[in-house]
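We begin with a single chain expressed as structure tokens, specifically the form predicted alone.
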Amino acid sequence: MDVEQIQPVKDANDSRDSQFEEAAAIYGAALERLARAYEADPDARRDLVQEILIALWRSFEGFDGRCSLRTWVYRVAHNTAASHVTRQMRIRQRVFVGLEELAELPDTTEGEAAAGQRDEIALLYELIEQLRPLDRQVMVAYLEGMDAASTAEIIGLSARNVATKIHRIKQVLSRRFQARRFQEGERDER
């Protein structure tokens, strides 16, 4: 075997090695966010993020540079955490439920609200844990600043259903933070 033949499987490695070292410095702290999206549990979120790591670089063996590292990135973690999901329901047999079902559930968060914003935001991941994999993959996207476009690309929907469907989710987590401060409101007042 030539020392020629086997220098390209090095450049390729090298190659990957560097990309996966760049998207990771770059998104890893959006990659986590992601995770606690998808998944409550801290060790099992630890668990998600090492998972999306192992399938993020090995994805960079067939990234070709058609979209942007980011778009890639993120098609590769909303997958792989999307395939958690589904892998998670088969084990823990849970339901979830779509926007319409969502608005009408009751709120499942007990005792006094800790301290405002950091409650504000344990709620809102309470709620986008409790929609199906599709609409938490796009109102994680739009958490993490991605528009309409950016997001269809990454998940395989138009720009506007993307955009109907953000509309859609805002509108019932707003009804539910409005409703969860009326609750904290008539505690107060007792």
The other form holds:
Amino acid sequence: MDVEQIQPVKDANDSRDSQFEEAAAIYGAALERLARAYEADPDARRDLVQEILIALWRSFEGFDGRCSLRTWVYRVAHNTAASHVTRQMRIRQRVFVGLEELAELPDTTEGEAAAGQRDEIALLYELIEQLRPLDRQVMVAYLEGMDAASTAEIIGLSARNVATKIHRIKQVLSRRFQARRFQEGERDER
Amino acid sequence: MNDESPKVQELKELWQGQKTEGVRMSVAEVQASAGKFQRRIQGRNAREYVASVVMVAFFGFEFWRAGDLLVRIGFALMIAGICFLAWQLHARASWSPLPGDVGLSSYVEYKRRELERQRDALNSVWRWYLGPLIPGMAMLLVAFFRANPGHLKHPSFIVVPEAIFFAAISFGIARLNSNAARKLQKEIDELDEGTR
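Got the form predicted alone; could you also share the form predicted together with its partner chain?
Now the full complex is given, and it begins with the chain already shown.
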């Protein structure tokens, strides 16, 4: 291979590397939060983050700017993490629920919440871990501050459908955490 | 109208403000890990073919030992059937890392493709899983009765029960796979519902 053939390949590799570095710098923390939403075990979670970063680096070979960097990064991250969950489902035989079913499940944390033993982030993750991958993605995107249109672009649902799910998320979170706040208020008064 | 309660807004801030471990990888580390990862996948897929290799070795040994031509043909057909089955397993079901264009696909598109692949594999199980072994098994059965004509005096004691047993097993496998394929189709339909 002569120098003229080597240079375009080198340029393409440099571009992939610099895109990866940029994405890792901007979204590194968000990717860790996302991984935590898919994997509770700390060691497996670190592996998942690395798996996401590897998939991201490989994927930049095909990134041509037809979508935003954020959309691309989150698609790669969610698809990698969802694939991880599917593998774990086969191993651990776990059953997940959708947002509608989550809204109807009894709040099993009431006792602990009343005792003030659980912090809210841990409770949030407990809720998320019960969700099917698709609803989990909507929840994580919502908590990251994304609107329905951006979330729909990443996940592939219609914006209308995402908006409905977001409405459900707000109901679930309000119900679970407002009830907890009320119980803590009652306890403080005593 | 924003129907987000102050508590929900607080939760979002809490979420986004979490302290993270700071897991970071340099490009060099990613490249090294990508290579190790690929080798692990190849090892995992290779282990899935151990059963095929053992069976081919067994039938190969029996082929070498057999004196009768029909029996040898039977074993040769079994070996060919197992090789075909292993190749189909590799093409349809071997585990591979996410494709390089994973960022081009939304989760729904990516999941849909996976479900369709699995559904089609289950729906065609006769063609690629059960079917390839039938010629060899049929030839070995013919060769067996040719070599032991006495057994044919009471076919109902051997041939019929064997035929029923084989048909029942095959029907059971096909039925289980068909049920599983229907469940996958239901998941695909639910995904499509969500895109409307």
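Only the largest set of C-alpha atoms that superpose within 1.5 Å between the two forms is called the rigid core. Predicted model, so just to flag it, every value in this text is computed and none were measured. Positions refer to the first chain, counted from 1.
Relative to the superposed rigid core, does A24 relocate between the two forms - that is, does its Cα move 2 Å or more?
No, shifts by less than 2 Å.
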